[in-house]
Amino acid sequence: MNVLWLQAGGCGGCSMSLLCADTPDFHAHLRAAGIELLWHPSLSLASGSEVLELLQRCADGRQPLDALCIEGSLLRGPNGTGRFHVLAGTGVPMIDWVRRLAARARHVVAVGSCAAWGGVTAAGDNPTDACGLQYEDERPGGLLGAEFRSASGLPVINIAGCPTHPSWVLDTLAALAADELTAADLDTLARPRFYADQLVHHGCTRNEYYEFKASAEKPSDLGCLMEHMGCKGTQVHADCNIRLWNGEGSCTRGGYACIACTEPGFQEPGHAFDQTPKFAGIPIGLPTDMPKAWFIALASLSKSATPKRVRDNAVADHLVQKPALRRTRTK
């Protein structure tokens, strides 16, 4: 499967994340999966006229294109002309190149939340009229339209994340190369289910604190980040605490609240990222699938049963109370 990767309106962070893939030989990893990288702006040697010739051959069908990967949001401004982002050396807006190439590609892949939903680039007044390939935040549409389907019959595959996890990208491309990714393998937002069927909460090392609602009160505290520090890990679809970053890390393990970067509209939550919005003292964003009444009842019961060890550790930056030693031999 050959892959063409273009960067649109974004920071390039998803490419930088890709370079952190857990492999000693990135290009050999691709070859082993049956993937040929036709061109990537940061990883390929070809430039100038060589690239323009390649793009033209892909656009007019002389070069078969199996997967078109777009990183960054699509800049439609000003006034729909796309002139805010012209592909260097062509005089043609990037959005026009993407439309032409997407019409030829067997698969179209949005790499990162900018390409998927518009992301950070579309925040605020959005003066560049940035959007995703097939979404504007959670609204279907985007550059290609809600009804777009690539030659394979699939919608744009949204590997959301800011940045996206390198393994989400490589595993998606490998599944496409093996012809093993179908519509049933995508969730309702067209994210690959192998990572989107999980919640960030799953595998979180702070889960004991969550169970007892023993909450962090300031940065660096060990407690659960949901109640006061803005963490949305109980609501956000991603396997960040199961498929760790760089083999050992995640936002919550590093002491940072999950800000829902795989979800549409995460860039404008309507409150500070490190603060939990509440009504009558109760967090507005409750865990997925949990009725409010149950949460209130369980939270009250959990707090009343919180061990002193957990309560003390929750508001400290290191363990101040260690678990008691008890006989554990089965009798």
The other form holds:
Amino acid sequence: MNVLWLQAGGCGGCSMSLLCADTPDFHAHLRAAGIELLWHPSLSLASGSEVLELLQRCADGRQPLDALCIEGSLLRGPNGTGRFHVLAGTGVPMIDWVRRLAARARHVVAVGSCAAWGGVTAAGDNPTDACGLQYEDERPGGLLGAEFRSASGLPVINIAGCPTHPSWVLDTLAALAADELTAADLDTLARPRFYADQLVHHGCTRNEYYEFKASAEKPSDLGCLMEHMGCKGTQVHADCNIRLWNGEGSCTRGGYACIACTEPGFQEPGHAFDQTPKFAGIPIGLPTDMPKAWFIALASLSKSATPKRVRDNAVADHLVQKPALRRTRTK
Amino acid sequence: MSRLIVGPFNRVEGDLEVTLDCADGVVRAAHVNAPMYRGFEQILQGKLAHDALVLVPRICGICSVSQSVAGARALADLARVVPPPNGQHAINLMLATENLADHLTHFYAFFMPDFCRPVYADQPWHSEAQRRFLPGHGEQTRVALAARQRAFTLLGTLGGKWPHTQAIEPGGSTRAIDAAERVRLRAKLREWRAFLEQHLFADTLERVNAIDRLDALWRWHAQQPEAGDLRFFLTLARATGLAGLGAGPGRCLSYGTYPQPDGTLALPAGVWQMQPGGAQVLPLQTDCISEDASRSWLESGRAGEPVARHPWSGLTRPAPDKADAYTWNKAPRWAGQVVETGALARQLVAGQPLLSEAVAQHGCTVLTRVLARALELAQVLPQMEQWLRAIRPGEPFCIPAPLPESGQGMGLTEAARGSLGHWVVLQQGRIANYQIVAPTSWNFSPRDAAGVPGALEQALVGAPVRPGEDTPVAVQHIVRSFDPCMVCTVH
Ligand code: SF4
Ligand code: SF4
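Right, and the form predicted in complex with its partner chain of this protein, after the form predicted on its own?
Time for the whole complex; same chain goes first.
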């Protein structure tokens, strides 16, 4: 499967993240999965006119294009002209290139939350009129329109994340190369379900603190980040605490909140990123699938049952109380 | 005179287009265009101050830690706090990991592949260059990418993830390191050191750091010209004349970086300039910094107002139809002058003897820029080993840093590719102005109000253009010798 990768209005971070894929030989990994890069802005020799020629051949259909990967949001401004991003050397706005190429591609893949929903580039009052390939935040549409289907019949595949995890990308591309990714493998926002059917909360090292509502109060505390520090891990679709980042990392393991970077509109949460919005002392964004009354009842019960160890460690940056030593055999 | 428009320029970060006026086989004038605008300085207006720490790393995926550090330092300046020693060491380790990994990526994946190009097919070293550095296949590039991946696992532990960690706070770092983690991080630094000593230098870092003269460098090269990728680079540099290619403006800026608990910087700040009687280092005066938007697709302000503005009063409002403008980048100047920034600038300001002599002889050129980055790898990795050793598990990594309602703060740091500064003005808890001056904004700046070209625009003048070349290879060497990051430039 050949892949053409272009960078639109983003930071290049999804490509840089991709190169952190957990493999001793990145290029051999791609080849083994049957993935061939026709061109990638950071990884290819071809420059200038050689690239223009390739793009032209893809756009005319003379060069078959299996997967078009777009990283970064699509900048439609000013006034719909796309001039905020003109593809260097072409005088043609990137949005026009993307429209032309998407019409030819067997699969179209949005790499990262910018390309999926507009992402951080669409924050504030969105000065560049940025959008995603097929979404604008959670509204279907975007650059290509809600009805768009690539030649394979699939919608734009949204490998959302800011940045996106290297193995979300590699697994998706490998599955496409093996013809193993169907519409049923995508969630309602067209994200691959193998990572989007999980919650960030799953596998979080702070789960014991969560159970007892023993909460962190300041950056670097060990407690649960949900009650005060803005963490959305109980609502956010991603497997960050199961499939770790850069060896043994994740946002919550790094000591800061999950800001929902895989979800549409994460860039404008409507509250301070590092603070949990509350109503009458109760967090507004309650865990997915949990009725509010139960949450309140359980939280007050568990708070009253919190062991001293958990309560003390929650507001320290290292373990100040060790678990008690107990006999583990019954006789 | 003929005109060449070169782009898309790949193996740089982001989108770049260069317009070249050529005559008699050389470039006579260059105009550098950053053809994308994202508007971070507009996006940040009106935001809560602390929210900037989520947004600013996302300016750039290759130097996101640098952006975080600059942002956190600007807020720390507002809050008048200094992180505790553990926090400083952890942040320095994160920043150094990113900067050094960047040097690796640049050397192996961005710069060296140009020697694999067909124009060099008749050179005796061409097949060896391909064996080592051909994109996707080169043996050394592949080993280097694996080393880079391993290096970033330091960031997994220290900062949760890379890029776009949120572990860097005005008061320190959010991830306390325990004793066992310190042991594991040390093993990772050893692994990184082993890669450098086996593959890049084919020698110990200590012996590389001891090379203090140009003749000693060439003797080191002559001992084993095939051993290690840096020696092979020196072979190619000599064969292709990189020592004389791409001379910059002869004035270099560094904000200095890696603050230590005793208040010093591991790499000092200053402005280095070439003088008739020898080089001179002036103290850094940040009030001498200005940005001029006369040739940018941005408003320059009302008539009668100064064209060059200090970042405290900087203005970012798109003006896409502005006549005579040719880029989204502004033109930063220091005391009205064009400066170059990057690893070479840092080393010259620090008075590194080998590079000082090399620059005295050849100037700031492709050779000395690439050499400076390689030597910085040898120099900073041992310092990382020391910072890690200095971490005291159990002591604080982060202190509270309540922000005032109003005020202004400046955050300076060094990214791999040079000096990065954030200037934030706060009013009633909200951001009233946020200005970012990125390294490549300095290096790839357009002409200013006086018509003076930016550093790369100057460095390209005189570059050879071979018959039939539409993307001249010499131009590619020069552009990539700056390790540009266009997404930062235009933010
Ligand atoms: S999604 Fe995030 S990491 Fe990816 S390009 Fe956009 S800002 Fe960068
Ligand atoms: S933990 Fe949340 S914010 Fe962090 S990478 Fe995962 S989804 Fe994004």
